[in-house]
Structure formats: structure tokens, C-alpha cells
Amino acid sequence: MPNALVLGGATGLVGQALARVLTANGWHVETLGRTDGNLLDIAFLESRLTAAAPDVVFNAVAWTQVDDAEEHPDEALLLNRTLPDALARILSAQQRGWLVHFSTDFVFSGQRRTPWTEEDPPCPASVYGKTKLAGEQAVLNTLPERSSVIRSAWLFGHGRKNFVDTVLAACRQRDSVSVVHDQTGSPTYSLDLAHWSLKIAEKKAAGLWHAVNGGQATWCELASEANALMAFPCRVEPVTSAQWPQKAVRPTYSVLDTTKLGNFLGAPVRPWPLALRDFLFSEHQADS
């Protein structure tokens, strides 16, 4: 029974979707988080893996308030890119474990509108955007051959709160929302991001991954699919990011492309609408 650790596992939204596959396909799982200790001590962090002796660590644990990185630009260097230059750093040390780290489509500028592959240069323009870039860095130079960097974008799933869920949270409530029509991405369902990076861990493949469900939309195509399939009575009505200012700056077009993750599946990855289906209709969907 091959070990992991889960670092974001107990509470997250890729941790528990992880730790909810992997148990599902026979592997012992550790969850480890911040209410477990301090993640920067690296004594600390040092004897959990230790203690853990994991065959794969799996890092879902970020600074993800993205327009809060703004106005706290170390603490979010500190969780998106000291972490994993850490974990990196000891499992090397050790000289035993595979390291997947998440990270994200923000690593992009977004100012094309054609897919982003994993060879393209990314030219983040937020904070987040820049401390997520620093830690994929981060890893792939510390252990770059027993490393896994995972992109994925725009997720939505159980056991956290995400934007399909506030969406229609509102849209219960009121007979109108207002969503932004302009910004283009990858919704991604935290389960199929989970049992594609089963996949990846257990192949060992190392390097840089896009993983997302096919396709793309809008925030507001998204909200409107949600909107659609619940049959709710109420409008989804578009604005600009102009009308909806926020402080960091997001990619106007961040889709990933996922050639390479289908070639390595052996099929191309499931689109988005039928993944929000499974989400909001199969709750206990099947995990393996």
C-alpha cells in the first residue's frame, strides 16, 4: 500500500478530493494542514515527512485569496513559494519521495486567445500570480526529477466553498445576478483533477502539467450553465471587469491546453459542462 501525504487534505478543496481518490484506490493517506502546525518551521515540517515516510507528497496548500495577495505580497511568497522550496528541499534531502505541487493559470498574462501549452513563457501580472510562478520555480530546480507541477484553473467541487457554489447560493435568493463576461478560463472539477494527478504521481511523471476540463467559458457561461441545470428562476446578466474592479489584476483569456495530459491519459480530458453536471447531481459519484 503505497503512502502519501496530503498537505491541505483535511480541509481543502484539491486536498480532500485528493485524499478522497487516493484512499478510493488503495493508498494510506496523511493529511497535513495549518491547523496542524506551522508549515514554515521547517524542523517541524522536517519530522512530520519523516515520521510520514510518504511515497508521494502532495502539496494543495496556497495563499489563494488572490486580491488579498495585493495587499500582502510576503505572506503569500511565504505559503506559495517558500512551502514548496521547502518540501522540496527535504525530500531531496532525504533522498526518498515524489513531490506534485498545484499550481495555477494565473502564472499567465493572458493577453492572446489561444490555448496556453506548458511551453509557453508565463508572464503572471498579480501577485499571486508571481509568488505561484516563484514556487513552481521553486521545485522543479530543487527536484526536478522527482517533481510534479500541476496547473489547473477555476475549480469548483465538494467540501469548499468555490464560486459555483456562491453563484448559485445567490441566485436561490435573488431574481438577478451579475457575473463577468470577459475573462475566459478552464473550469476544472476537483475530482477529475484529483484522479489525473493519481495518474501522474503514480507514473512519476515528472515536469510541468496542464491540468483542466475541456473546453472553456466565461465566468458568467459558467454561471449560467449552473443557473441552467438547477432551473432556478433568475437571470444571469453580464458585466465588464470594469464594473466589477477588483485589486488584482486577472488574465482576460488564461484556458490551458491539455494535449499533453490527454496524449499521457490515453483519451482527451471530459468537458467542463458534463464535470458540473457530475458535481451538482452526483455527489457520490464513484471514485475510481
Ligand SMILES: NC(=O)c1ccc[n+]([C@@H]2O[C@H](COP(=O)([O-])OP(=O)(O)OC[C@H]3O[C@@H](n4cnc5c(N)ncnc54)[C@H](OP(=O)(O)O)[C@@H]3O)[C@@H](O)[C@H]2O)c1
Contents of the next structure:
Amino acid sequence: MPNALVLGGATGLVGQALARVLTANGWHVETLGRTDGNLLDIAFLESRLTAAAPDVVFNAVAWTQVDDAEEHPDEALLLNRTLPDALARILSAQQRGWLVHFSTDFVFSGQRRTPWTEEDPPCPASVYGKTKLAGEQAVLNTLPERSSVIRSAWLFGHGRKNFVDTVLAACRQRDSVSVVHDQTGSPTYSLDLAHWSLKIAEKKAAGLWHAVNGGQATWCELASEANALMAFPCRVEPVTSAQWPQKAVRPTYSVLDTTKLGNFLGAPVRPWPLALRDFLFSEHQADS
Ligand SMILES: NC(=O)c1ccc[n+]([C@@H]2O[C@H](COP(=O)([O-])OP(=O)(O)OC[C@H]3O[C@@H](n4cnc5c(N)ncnc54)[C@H](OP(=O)(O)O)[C@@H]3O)[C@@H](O)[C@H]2O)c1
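Would you mind giving the form predicted together with this ligand, to go alongside the form predicted on its own above?
Entire complex below, previous chain first.
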């Protein structure tokens, strides 16, 4: 039975999806999070990795508060670069174990209108994006032969509040909600991401991967689709980013190209509207 250590596996959106899908597929799963100890204490981290002796470490711990990162760049850097760097160094020194690390579409920005591939040079516009890029680079530089860095985006799923939950809670209560329509990305189901991550880990597929559902949407389109599926009598109204100011600059277009992942899986990734239906209506669909 393969053995996984999932950082963030007890509480994170991606971590919980990973723990669920790995367990459903016969893996022994241990989780590691802040209630177990200080993950930034290298001696503690090393002792937990030694004790667990995992075949694969999945790092789904991160500073994910995109706007707060603008005011806490040092703390964001500790979680988003120092932690994955430490994991890679420990596994390198132990000469065993594979590292799967998660990153983000927010490493891209700019005026482009075609999907970003793994070969495209990143250009993050926010502190969050910059610290996540630094984390990717640390992992790939330190453990190039034994690591996979998986960029995902715009996640919805069970176990932790996310955009779809938030917008549906508003739609349930209100006559209208305003949602940004000038940012376009790749909505993605956390269970689909966990499933692809499992395949990448099983095959020990090293390097950088873009792992998102197919198609693209604006936040407003994603909200409209979720609202329509739930048949709430609420209007979803488009607003511009300028009308909805946020501390961190978001990419206007961060759709990720999944050609590499589709070739690896032997089939294209399914479109996000299908995944959204599964999330809303059939809880156990993507376990295996
Ligand atoms: N969500 C998205 O839309 C999205 C999009 C693209 C990429 N990603 C990437 O996917 C990965 C997972 O993100 P997610 O959405 O699952 O995030 P999440 O739901 O916010 O979970 C983050 C995890 O990190 C843990 N964590 C945060 N600060 C910590 C600290 N100081 N010490 C220990 N643990 C700490 C959290 O623990 P607590 O529960 O104790 O706070 C939680 O388990 C990240 O690398 C993120 O960049 C996410």
C-alpha cells in the first residue's frame, strides 16, 4: 500500500480532496497541519517526515489569502517558499520520497488572451503570485528528479469555503449579486485536481503541470452557472474589477493550457460546467 503524507490534508480545500481520493484508491494517508506543530520548524518537519517515511509528500499548505499577502509578504513567503524549499531539501537529504507541490495560475498576468502553457514565462502581479512562483522554483531546483509542481486555479469543492459556496450563499438570500466579469480563468473541482495529482504521483511524473478543468469562464459566468443550476431567483450582474477594488492585482486572463495533462491522462480533462454539476449534485462522483 503506498504511503502519503498530506500537508493540509485535515483542513485545506485541496488537502482534504487529496486525502479523500488517495484513501479511496488504497493509499495509506497521514495528514500534517498546524495543530500537529510548527511546520516552519525544520527540525519538527524533518522528524515528521522521518517518522512517516512517505512514498509521496503532498504539500497543500500555503498562504492562500491573496489580498492579505500584500500586507504580510514575509509571512506569505515563509509558507509559500520557505516551507516547500524545506520539504525539498529534507527529501533530497533523505534520498527517498517524492514531492508533489501545488501552485497557482496567479503566477501569470498581462494582456494575453490565449491559455498559458507550462513553457510560458511566469509574470506574477501580486505578492501571493510572486511567493508561489518562488516556491515552485525552490522545489524544481532542489529536487528536480523527484518532484511534481501542479498549478491549479479557481477551485471549488467540499470541506472549505470557496467562491462557489460564497456566491451561492449570497444568491440564496438576495435578489441580485454583483460579480466581476473582466477576469477570466479556469474553474476547477478540487476532487478532479486530487484525481489528476494521484495519477501524476503514481507515475512519478516529474516537472511542471497545469491541472485545471477544461473551458474558461469569468467569475460572473461561474457564478451565473452555479446560480442557474441551483435555480435561485437571483440576478447575477456583471461589474468591472474597477467597481470591485481589491488589494491584490488579479490577472485579467489566467486560463491554463491542459494539453500536457490531457496527453498524460490519455484523454482531455472534463469541462468545468460538468465538474460543477458533480460538486453541486453528486458528492462521491470523483473518488475513483
Ligand atoms: N483555492 C484555490 O482557488 C487555488 C487556486 C490555485 C492554486 N491553489 C493552490 O492550492 C494549494 C492549496 O490551496 P487550498 O485552496 O487548499 O488552500 P486552503 O483551503 O486555504 O488551505 C490551506 C492549508 O494551509 C494551511 N495553513 C495555512 N497557514 C498555515 C500555517 N501557518 N501553518 C500550517 N498550516 C497552515 C491551512 O491550515 P488551517 O486550516 O489550519 O488554516 C490549510 O490546511 C495552495 O498551494 C494554493 O496556492 C489554490
